[in-house]
Amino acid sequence: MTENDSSRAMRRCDSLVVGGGLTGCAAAYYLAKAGLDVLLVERNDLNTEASGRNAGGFHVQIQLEPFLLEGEEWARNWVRAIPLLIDAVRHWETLSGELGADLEVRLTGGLLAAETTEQLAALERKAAIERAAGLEVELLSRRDLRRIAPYLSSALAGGLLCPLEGKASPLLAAPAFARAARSQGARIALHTELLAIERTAAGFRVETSGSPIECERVLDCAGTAVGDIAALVGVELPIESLPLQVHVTEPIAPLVRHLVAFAGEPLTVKQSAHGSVLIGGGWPSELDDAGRADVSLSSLRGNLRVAAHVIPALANVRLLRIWTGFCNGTPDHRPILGELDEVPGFFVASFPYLGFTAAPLLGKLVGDLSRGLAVPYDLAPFAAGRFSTTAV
């Protein structure tokens, strides 16, 4: 069965996975490996949206911006996701061997650098909550920072180190899962839009831009479109879609040895295995007339200014290209994972903002849940029911 086959032969499956990004491809692989008849549908091509348009960082720490905006009580609720993120990174370490592909997984450690005493104090408060949740983090003095990361600006006052953070290639991971899923018998239909979902006695009947599909269960792994797919079964989920951009330099000699972030302004910096430096941190892209993400020159200037301030050597490095895309979010920054109470057999897997880190494990977990298996996490904080799910 080819990727673009939309013949009547594809109408029946045990599990319909919606979304050809990293979470969906992982779910399809694990389900097919378990012996289920799996069909994955994607409205575009594989890995063309958020899964393939990010900087490939593993983020496990509480993100500083919402911590400062929402406060410590918010953080104590959010850290219930930390055990899942810790396991997600450990899961990444097994994947190159399991999938037979070098995914460029490197646990380099994540450095959150601070410039002022006020920023350091915020990092200390954040670190106390993270440690209580079981995450290893280390506060760094100015001297510590210079010793560990001499490529950072000498003006920085210190920082926070999370040894578990690192990176992988966003261009390689989802395609590797897709190949492995096919090798286990999964079918993949590209350029297939879901139009309607009807509940039946045996599961679901799904109308698409190709042929209709009958399935026992649906796994909604559609990234920024998770809410659109859930709406087809009458459930409203508050999924945000944020246009962002990432800046990529020419390849240079090894320089940035960590996943670097900055407490002063939005910034993430990492260096790929091929030498390019990826510079991001949540800077917004613009929307063109068709609603597509387009380059923001203001974000370009701002992001590169902050990067050169934190890592002075980057001031002399040439920019090679810019990625634009969309990132999914939720109002409380927590994931949505599990079966919808209102629609038995319909499962959702969505991890906001840190989706690349969580995606392979998230795909496995939602697959296990759809098979009726227990998972080793308290999923109550991640239930869709915490939001108002009344259909409009």
Ligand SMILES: Cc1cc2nc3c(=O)[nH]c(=O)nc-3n(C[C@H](O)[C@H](O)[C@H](O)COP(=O)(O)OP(=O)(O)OC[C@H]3O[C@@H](n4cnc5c(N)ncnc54)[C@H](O)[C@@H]3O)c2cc1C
Second form
Amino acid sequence: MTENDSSRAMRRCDSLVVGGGLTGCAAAYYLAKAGLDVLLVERNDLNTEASGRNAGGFHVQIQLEPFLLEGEEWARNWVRAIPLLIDAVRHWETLSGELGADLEVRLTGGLLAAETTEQLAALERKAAIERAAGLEVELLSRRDLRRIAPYLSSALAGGLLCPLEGKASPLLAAPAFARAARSQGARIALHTELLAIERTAAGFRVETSGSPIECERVLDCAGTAVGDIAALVGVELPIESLPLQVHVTEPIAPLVRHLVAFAGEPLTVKQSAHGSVLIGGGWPSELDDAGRADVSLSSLRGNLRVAAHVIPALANVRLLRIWTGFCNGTPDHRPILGELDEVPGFFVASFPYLGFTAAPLLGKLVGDLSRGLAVPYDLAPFAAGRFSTTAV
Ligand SMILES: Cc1cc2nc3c(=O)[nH]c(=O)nc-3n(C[C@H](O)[C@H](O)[C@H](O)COP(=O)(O)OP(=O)(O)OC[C@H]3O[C@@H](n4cnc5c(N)ncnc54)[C@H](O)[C@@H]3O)c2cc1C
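Beyond the form predicted alone, can we have the form predicted in complex with the ligand?
Entire complex below, previous chain first.
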């Protein structure tokens, strides 16, 4: 059966993967490699949503904004995801070899810079919780920061370095997984939207905008639509969808050596292998009348202002393009990973906010779980049951 087959003949597979982003493409690859009969359905093209529109950063640290808003108890719960994120970055390091494509993986180290003593104190409190969770982080004095990152503003007071953080290309990873999945025998049906799911004695019968499908297992890797797919089997999941934007400069000579963030205001900055500087950090885009993410000029001005404040040389660099995308979230910032208690055979994989970092390993893990294999993590904090309610 070929991709984009439009016949209405029933399709059958062991494992139906919903979503052609990085999580779904990775799941399809690992399942096909394990010898399963896999079909992936994607309503658009591959990598057209968050997986192809993100800023390409590997984030493992506790994110500062929720840490300040939600407090230390929230952080001590959230760090139960850190072992998975550490392994996820280690997993990225193997992928260019595994998939036979240079994914531009670089562990540059992540630098969270602080400007005031109050901000430094918050970084110290955060670092203590991260270290207790097994993450290597180093507090930096003003002098350390000047030595390690002379391109940062001399007004900065210090920072926190997480050596494991870094970056890869969001444009390359999901397509590389999809190519490898196909070469392992997975089928990929593009422009095929999943519309309805019925439970049967043998598993599921699925209606799509193309052919109906019968399968034993469903792997819901639908990004911001994970909750919409789960709702089709009667389970409500509170998946958030945040419209964000990323700003990209012209290529310049090597300048930004780390994944840079700032404790004073939202910011992430990294330089791609080709020299462009990606500037983001969670600045919102606007919604147009059709609900699409549209460029926000105030976020553009705000993001560039903060970037030039932290990295003064960026003030003289020209902006080349801007893109927007919807980021998946959960209310407690923890992932959802595993089988739905209410619906045996239905698996969910969704890592909020830091999903690019997690997706390749997350896809492998959800595939393993769907094959009945054990995974080396405590999944209790990631269970959908922590907030799911049966809707029908
Ligand atoms: C601007 C921005 C910047 C970000 N920066 C970072 C970062 O630097 N680091 C980081 O770790 N994370 C970052 N993220 C988050 C990260 O991009 C996402 O968490 C991650 O890509 C989610 O991957 P996914 O494969 O689970 O979902 P997606 O990439 O959203 O893929 C889901 C796919 O499912 C498809 N789908 C949905 N419904 C259906 C249906 N009914 N039928 C068929 N197909 C369906 C969609 O079309 C989509 O292609 C950022 C996100 C954004 C938007």
